[in-house]
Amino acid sequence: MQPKVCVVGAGIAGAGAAHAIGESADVTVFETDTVGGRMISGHRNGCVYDYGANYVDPPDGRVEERIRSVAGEELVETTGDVWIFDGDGEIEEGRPNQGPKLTGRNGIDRIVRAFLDASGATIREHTHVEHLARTPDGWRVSAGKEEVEYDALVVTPPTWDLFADADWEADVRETLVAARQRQSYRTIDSVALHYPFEVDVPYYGLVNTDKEHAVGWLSRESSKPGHVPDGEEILIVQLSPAWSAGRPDATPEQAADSAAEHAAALLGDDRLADPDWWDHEHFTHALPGDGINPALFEYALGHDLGLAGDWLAGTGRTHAALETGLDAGRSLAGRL
């Protein structure tokens, strides 16, 4: 009988772990919401828009080859470069040596789904893992009305909160809880703004470099093949962590109004203040603070536990989350 592995979280880190484990075990992936995590895509009126992670930028050829080999025909490359702007809204060319910016023709979440599909794992969406218990031979996972025992476990953020009340007597549990308490995440309100006209600018996206603007990121979904019909535009406006932190009770309507007003001012186009429709997402765990002690990764493996997610690397980059998932999956597969 094959060993059984539970992965908690179906973002790119969990998908990478499931893919790396592959045929070495019978893998089940639990996801409280839907597949994708922060690699989330919206679909409306014939448009596709990535309003969490905007693209995957492989740091080297090895990672790019892995993504292309798994996602294959799902992938498209974003056209145009990312420019920069400051707190005064002054825009200039920036970010030299830009590589490929990958997404899916039908949304960036298709990359996550491609890794999960290739893994052969069983995916349990809309199923909340409520409790963990260490057993002599692995882990007992309580999800919904079920309790199932697994030979190994992979956790991804923010599911590491499960350790706080887990039935697990090892000292490393307290270490993990303490690491979670020290770790911080910045919150971001992300808004997709649709317009029935094209926005003609010489760049794909803009990123604020001095952290002094209410907008942290602005980009055009029309730069992604298959995302926006000709003659239309969707701007993704991610308000800065400072904006979101200073307005914890802001409604989606208030976030959308602010995003549209700032987009109009930043791009110098009054029409942008009045989108014909919009969508909004409030990402509580958007950008991690400093990474945790990498020794925890090795300690956890000794307890049949894989740790994955951008909180390990301390950077909110999709490729970093994927690589931690692949590392966790490979490491556990070698121990099963």
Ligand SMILES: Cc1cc2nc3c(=O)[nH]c(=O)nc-3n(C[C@H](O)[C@H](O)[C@H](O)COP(=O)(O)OP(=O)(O)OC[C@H]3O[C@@H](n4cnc5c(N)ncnc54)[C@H](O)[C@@H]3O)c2cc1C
Contents of the next structure:
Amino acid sequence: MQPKVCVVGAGIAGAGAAHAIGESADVTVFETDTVGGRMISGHRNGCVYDYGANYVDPPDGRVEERIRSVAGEELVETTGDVWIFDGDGEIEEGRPNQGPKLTGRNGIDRIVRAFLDASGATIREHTHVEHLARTPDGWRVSAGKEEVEYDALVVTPPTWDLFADADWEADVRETLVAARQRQSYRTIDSVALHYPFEVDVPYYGLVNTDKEHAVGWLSRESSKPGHVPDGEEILIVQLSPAWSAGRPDATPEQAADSAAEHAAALLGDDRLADPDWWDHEHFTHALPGDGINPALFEYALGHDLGLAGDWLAGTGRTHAALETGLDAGRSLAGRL
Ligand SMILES: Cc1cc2nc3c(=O)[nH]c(=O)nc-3n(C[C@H](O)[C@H](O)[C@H](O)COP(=O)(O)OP(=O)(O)OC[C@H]3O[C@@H](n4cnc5c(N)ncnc54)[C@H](O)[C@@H]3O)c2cc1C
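Shown: the form predicted alone; wanted: the form predicted together with this ligand:
Below is the whole assembly, all chains and molecules, this chain first.
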């Protein structure tokens, strides 16, 4: 009989792990919400918009080729460059020769879906993993109404509660929980603003470089082939971690109003203060500030446990999270 592996989380790290394990095991991926995690896309009135991660920027040709080989049919390249602005809203050209910025024609979440589809794993969306228990031969996983034994486990979420609550008598559990509790994460309110007209500016995105502005990132979904019909625009406005963490009780309406007002001021166009519809997501765990001791990855493997996620990489980049998933999957597959 094939060994059984459980993957917690269907973000890009979990998808990478499932893909690397492939046919070496019978893999089930549990996801509280829907496939994609922070690579989340919205679909409304004929528009597609990426309001978590905005694009994937592979750091080198090897990583780019890996992504293209799995998700090639889904991929489109964003046109235009990223420019910069400061706390006073002064906009300047960004650095030249910026590399490719990839997303899916039907949303960035399709890249995650492509890795999962190619893996052959069983995907259980809307099924939260509630509890983990170490057994003599592997792990018992409680998810939904089920309790199932697995030979190995991959854990990807950016929170530590699964380890804190696990029935697992091992020093490495406490070390892991302590290391993760020390980790910092930036919080971001992200808003998609729709307009029934085009926004004519010479860049795709704007990033605030001095961290002094209430907006950290602003970009145009019309720069992505297939995302916005001609004659319309969707702006993605990510409010800064200072704004977002400083207003934990802000309603989605307040975040959307603030995003629209800042977009109007930054781009010098009053019409932008009044979108005809909007969408919003509050990411408490948006971007990790640091990683954890990589030795924990090796210790965990000795307990039939793969660790993956941007929290392990210590950087909030999709390609880095993917690499951690692929590493965890390969390492576990070699031990099954
Ligand atoms: C606003 C924003 C903008 C960003 N912009 C970019 C960008 O432009 N480019 C870039 O490269 N990166 C960007 N990032 C970072 C990037 O999105 C992340 O680094 C990456 O997506 C993390 O992937 P992951 O698989 O590690 O975690 P996640 O995507 O968070 O996946 C973890 C999954 O686990 C699920 N889960 C949690 N607990 C459980 C449980 N108990 N049971 C089952 N499932 C569970 C969650 O629902 C989630 O789907 C951005 C992030 C944010 C929030």
